[in-house]
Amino acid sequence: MADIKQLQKDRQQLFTDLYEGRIPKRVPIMYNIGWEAAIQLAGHDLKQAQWDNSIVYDVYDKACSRLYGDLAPVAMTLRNPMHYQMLGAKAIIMSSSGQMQHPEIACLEPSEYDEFIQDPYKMMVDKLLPRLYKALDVSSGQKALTLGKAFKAYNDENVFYGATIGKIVEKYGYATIVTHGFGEAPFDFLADFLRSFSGINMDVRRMPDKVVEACEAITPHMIKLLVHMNPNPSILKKGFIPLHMAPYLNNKQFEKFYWPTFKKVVEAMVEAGQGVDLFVEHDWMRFIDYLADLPGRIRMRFEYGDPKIIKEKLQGKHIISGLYPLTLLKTATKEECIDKAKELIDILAPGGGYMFEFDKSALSMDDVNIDNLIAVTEYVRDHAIY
């Protein structure tokens, strides 16, 4: 037990040093496989296991006994099917294989922009949520009862999973970084569930001023989710923001619709003393100078991009992770996989500010060769010195 406590302390120091701008003793390893992938790795049926809490510890334990990470290498499920089924969700559904998916869906009509801009929260509660969740399209009393039941189920699941992860952290001596708050860039929020990918791409051409006003109207709500609901913030209590739509915009559209309100959200988080965790999805190389200009010390997980340019542009101000192609673990030899890790370490580790992570998480064990994954993470653990 004493050895585990010391291991946990050493791992925690790696991240503390990294986030506070010092050079850790070695490159920290932070990645996770998706909950569905972990279920498969543990040998359980995917569809059945997501309804069965009795196997949750076994899933974590079997995955963590095989995979190396300085944090627990299994993601906590964000899309437990129970509360989505209770709400009659249309935007998050289970596929025939058992994967939870987000189909293309819109609940805000173009003619409703003015109403949304006037009071986004009221419209979301009164009109948009019942369109996304059919069990809420009932009388106000029934709606309150259904929402209360679903929220209790959601909270109970989070408490249960959190307690299980606590046991796993203690058993394996993992470091912990708290994710406290999940939000989006205002433009992404408008696109994801309200207008859809195709809808927002029509709106930026047909009614650009309304899109700008809607992004500005939703910005305080995003700040509330990411800042005001985070008590006692610190750089290690992080708000998570996945960045979706920017690569699909041209430069003028990005400057007009995306950047101004997203920057406001990040500035509010940094001003509050809170950590910021960005998943820079797809290819942001056109906008790398904007990211470099953000305040604070932000962890940026890049899906794609040129590591040399990213390193040069960020100049040690922010933390770089990602960029290691998950698909390589499936298609390449063990030696080729390790060589890719060496390449990224040689470019990104000097001077600090680098955390090893894959470009995306494995959603299924079909996405990776697990022997290659183990070989890469163990190589990084043993050889990745700044």
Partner chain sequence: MSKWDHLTKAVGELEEKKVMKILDKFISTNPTDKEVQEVINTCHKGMVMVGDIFEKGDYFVGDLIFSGELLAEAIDILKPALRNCDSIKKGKIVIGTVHGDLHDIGKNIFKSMAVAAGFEVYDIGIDQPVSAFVNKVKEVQPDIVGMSGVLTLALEAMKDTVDGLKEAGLRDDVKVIMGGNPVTKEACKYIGGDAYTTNAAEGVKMCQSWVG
Contents of the next structure:
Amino acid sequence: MADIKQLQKDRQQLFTDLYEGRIPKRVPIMYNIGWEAAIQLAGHDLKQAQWDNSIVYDVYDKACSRLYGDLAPVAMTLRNPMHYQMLGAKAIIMSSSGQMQHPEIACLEPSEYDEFIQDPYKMMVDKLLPRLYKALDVSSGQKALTLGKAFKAYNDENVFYGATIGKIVEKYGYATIVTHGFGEAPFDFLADFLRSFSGINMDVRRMPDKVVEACEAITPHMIKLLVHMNPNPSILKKGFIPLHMAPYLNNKQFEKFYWPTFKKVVEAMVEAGQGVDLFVEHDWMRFIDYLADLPGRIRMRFEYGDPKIIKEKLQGKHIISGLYPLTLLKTATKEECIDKAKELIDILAPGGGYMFEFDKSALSMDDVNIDNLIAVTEYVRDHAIY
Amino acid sequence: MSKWDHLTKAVGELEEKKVMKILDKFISTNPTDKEVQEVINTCHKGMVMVGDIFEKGDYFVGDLIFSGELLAEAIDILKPALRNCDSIKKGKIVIGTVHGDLHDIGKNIFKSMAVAAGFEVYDIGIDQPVSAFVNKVKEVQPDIVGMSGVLTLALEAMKDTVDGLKEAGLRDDVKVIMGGNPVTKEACKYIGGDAYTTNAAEGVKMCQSWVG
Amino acid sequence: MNIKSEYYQTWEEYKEENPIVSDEGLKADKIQNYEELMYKFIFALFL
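Switch from the form predicted alone to the form predicted together with its partner chain and give that structure.
Everything in the complex follows now, all chains and molecules, and the chain you saw is the first one.
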């Protein structure tokens, strides 16, 4: 018991040191497999298991007994189908393989920008929710009943999963990084569920001023979600922002539409002392100088990019992770996989400001060869120092 | 130097208002089928220009999405003016997003560019099981099968699809190209495809080289 | 940066419009937290 407690303390210290600007004893390992992959690893049926929270402990236990991580190496479900089903979701649906996904859908018409800008939250509740969620496109009475039920289901499931994961964390002595908030760059928020990827790319050309205004209208809401939603912001807590649309845009569009309001959100987080965790999806090499310019000490997980340039631009300031190609674990030999880890650590670790993480999380155990996954993470645990 | 160079340029430079003005003016002249087909071909040339600029690195995915929309709008204006819809196609392509994956933006960009390049494209949609690919290939006997996917789980689904074509005795009659974020050289080998790309314009060029 | 919406009220705004049954022992934070939870839930449906 004492050993587990000490293990947990040591692991927690790795992250505390890293986040507070010191060099930890070794390179911390931050990664997880997706909830769907963990279900598969535990031998449950993906289409059934997502509905049944009685299997949560077993799924975590089976994965954690095999995989190494300094944090629990299984992600909490991102898309619990329960409340999506109750709401008749059109934007988050289960594919034929059981994978919850977001097909392209827009709920805001180009002609409706002014109404949205006026009061985004009101329009989301009144008009946009019923367009994305069929079961809310009903009378106001029925809508209230359905929202009430879905809200209760959402909270009950979250509480249950959270409590179960807590037991696992104590059993295996994992470190924890509490999620303080989740939000998006205002431009991404406008794109993802409101205008869609295709729609927003039309809008930046056809109605650029409206796009700018809409992003500005969204900004205080993102700041609220990422800073003010929970008490006691802290650099040791996670304020998570996945970055989506920038690689789709040319440099002028990025400067005009994406960057200004995103920067405002990050600045507000840093000013409040809240840790910022960016998932820099796809390839941001065109914009690396912008990222380097952001204030604070931000955690940036890169999907693609040149590790040497990233290190050169961000070292001493921000914390780098990612860049290890997950799919290599499927197609390469064990030695090749470990060599890749060595290569990245040699470039990114010196001087600190680095933690080990794959470029993306496995959604299915078919994405990886589990022996390679274990070999790489154990290699990093046993050999990776700064 | 052709009389439609300014239209090619307007399409290539994604000048939506200019393109629509040129086409509206053209339609008002009550053109012959031959003239309409010439203008359709010009729009296609403009799309090739878009592909080239994208390959050079001066256009980005957002520009490709916009170009697809621009082409669709142009065709919407021009097609109704055609009395007879005959045109010679370069080749046939069956495309779809593989089972388990619901993403289609990349597939749709590839489709616009392939249509612009003169291919006849049969898009079977998203989250398509192996049987849907096999049945469509049996039905239309394409030159090429294109598989699209964005999630890492798409790779296994692509392998299933190629295996399905093999089992049905169809694999040797087609070229298989795969596209999407997770596709790599190693993945292509594992899946058993002929080519892979994360660049729609490059993918179309590969298809053109196959049909000669 | 504070948000402004017809559908969101701070505790002060709420107090202005609604009679408070009793000031003694009233847990304003607890009540206001439900406003925040609902706001977070609505946004979660768009994230």
